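Form predicted alone, single chain, as structure tokens, below.
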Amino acid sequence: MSAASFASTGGPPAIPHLDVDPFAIGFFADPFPTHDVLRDAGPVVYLDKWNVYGVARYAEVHAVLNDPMTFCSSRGVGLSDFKKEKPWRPPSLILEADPPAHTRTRAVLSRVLSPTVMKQVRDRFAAAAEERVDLLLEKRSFDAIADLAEAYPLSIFPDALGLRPEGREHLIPYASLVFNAFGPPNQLRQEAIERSAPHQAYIAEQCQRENLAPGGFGACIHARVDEGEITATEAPLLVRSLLSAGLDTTVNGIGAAVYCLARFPDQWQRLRDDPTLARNAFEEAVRFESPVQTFFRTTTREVELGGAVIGEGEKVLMFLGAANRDPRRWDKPDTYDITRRTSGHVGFGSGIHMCVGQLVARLEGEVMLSALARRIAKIEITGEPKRRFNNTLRGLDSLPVTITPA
């Protein structure tokens, strides 16, 4: 229904139509001014460029995330509607599924990555963080993305998962491909899919039971087949979910945290004075930078949202990054403050589809920032940071820094 027809019937208020492309490079480079426009235009907007509805205020984003029966994921959490077109890969049993199917597979992953399991691996993850800081202190000057944000998760997570040592260079490009594919058919998506064959082949092979080391997260997922909780066909797809969810959120989250702490030395000093703030410094970076910027849902029925009526089968684009800086929800939203109460941010989503790798990301973020805070006096940005453009993720490609030991 067009905005004009709303106005003429004297029904719900007209939905503002905006000429905004949230998948353009210019937007990725600096999304914040457009986030203001999107939030101020109204609780629900219509984006003519891609014929989708958009929500950028916290209240509406939170509402959509927490009503999975009305705003479904099984028709794809990207722009393409799986009811109308074939997905580029077999859909995720976690991200692209609705209850009750989602409930069953999600329960398996939740047990494999439970808080109890995180406690068991904590010392191993913390020791790997200390080793990484040893290496960085030897270098003094390095790229905080390649040598820290990527190198640390890659040094620990694939082992915890039980992956073979060879071929791990495919992991980050694969995660980047998955998140580019949620976007529209633009150059980023086309190029990612064109280059994807070797990454996809590696991932498919690694997720098979015989290729995973015993005792790792991957083997634990396959063990659930023997218990009759999942099928032998589902198990590799669940391992696959872990491969993209467990790395990208962590890499971009740690990158965001280091970038924030280097830009705001007063917050770095606060963290040094009290390293127990490490967990919160990581959470606040996830709120402030929102490594996952957007996700789509599809309406399963006509629904009223923020006073606007949206028909069945419509794509709704949630701006998680805009919600995380909505002044209606946060005090001084554009300030990075590691003592802020961050609970409720939607950087990992919300509701039943909350990021399945969040506990791993939080553990890695916390132990890494805590190790840095105890042993490094100063982090200085010594070169031009470069963005890595992606249809869904916000992160840096490069961040040259120099550190001073404590």
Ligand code: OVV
Contents of the next structure:
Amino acid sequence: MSAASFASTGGPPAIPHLDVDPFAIGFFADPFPTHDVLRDAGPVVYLDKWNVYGVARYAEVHAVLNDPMTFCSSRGVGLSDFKKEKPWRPPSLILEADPPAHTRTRAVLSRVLSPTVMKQVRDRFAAAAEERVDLLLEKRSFDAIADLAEAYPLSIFPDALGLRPEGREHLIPYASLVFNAFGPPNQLRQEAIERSAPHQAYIAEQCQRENLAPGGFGACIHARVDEGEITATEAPLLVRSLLSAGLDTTVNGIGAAVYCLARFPDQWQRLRDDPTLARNAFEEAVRFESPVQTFFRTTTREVELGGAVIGEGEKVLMFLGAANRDPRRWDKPDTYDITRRTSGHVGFGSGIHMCVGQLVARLEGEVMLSALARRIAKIEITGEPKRRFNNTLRGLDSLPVTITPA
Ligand code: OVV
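May I ask for the structure of the form predicted together with the ligand now, the form predicted alone having been displayed?
Every component of the complex follows; first up is the chain already shown.
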């Protein structure tokens, strides 16, 4: 940055300090007014509560995501800086890694969750969605979170991974712990970690090669050891990544989509008229609700961002949900529109770390919304939706609905 650019003011623009706590229950209950404040305060803000920088506008969130060597992941993508604090679990070999280490592990998971593999599981995932809708049509009134958003992924994903039937009740609590642990040392994080031992023990055991059924995603990861792409020590940790990030995310993604379609009957009608819109309706729900709300990066050098200068070793909090509704980037950002051109949304991230499981997520979302659209005439919310609070994930705990058959 040249000194001349600031000749009239004598220095770079001051970074606004805000006393917002983006990990407080009150913020989670309704983040949208505060997202506006964060975006409007400037391209980069400083959050005094946690001593971190924040970016909430699309342009800066996108810029940070796409400069992974300056805004690194290897020092953790939560508030904790792994260079200063011991991580609560051994770091992920993909999420919490930078190139060149990241490149090889990413390639492995990318191939395990490839378009070819999606072709192989598609019919099974679609049949399970139809079966779930059969069951819901028998009930008529049910909880769209427990009985749909959780029940559907639980009916396919653990089997697709090759997990044994015993102990699966640990999966959602473990994922919830992982996503709470990205946050600051608040009650959500501390209580989750205090209660984590049984969930961690279950996960560690299921990551072992002998506990993963042949043909599943887990066995496919271990098979890469035989090809010399990864070591026998790395394989279980890569399975752990799927167990950490593969279930609660799709639960909240499908939950978001059903919540959108239940609240916006005109969009539900458009989906019923043309069920081929299912995949975009799911994608738009990921933009609109942003089930993964935030991730951090850590600066590896002094860097200029949006006219502000950030020193080395600073945490930068990216508000993915705010970027996905930034009026500087999106027309009618607060409208759920199933025909919107959603490409460019950062609900799955962007750049080298962009969700490696995105094809699995989209497949689940598409086949479930397609089944709902073809077989259900009406979805009515019949009780107060209850929110589930997590330091990273946005979603509901309960959504009472009544459906009418087509
Ligand atoms: C994207 C994500 C979330 C949580 C955990 C992981 C990845 C992991 O790699 O363990």
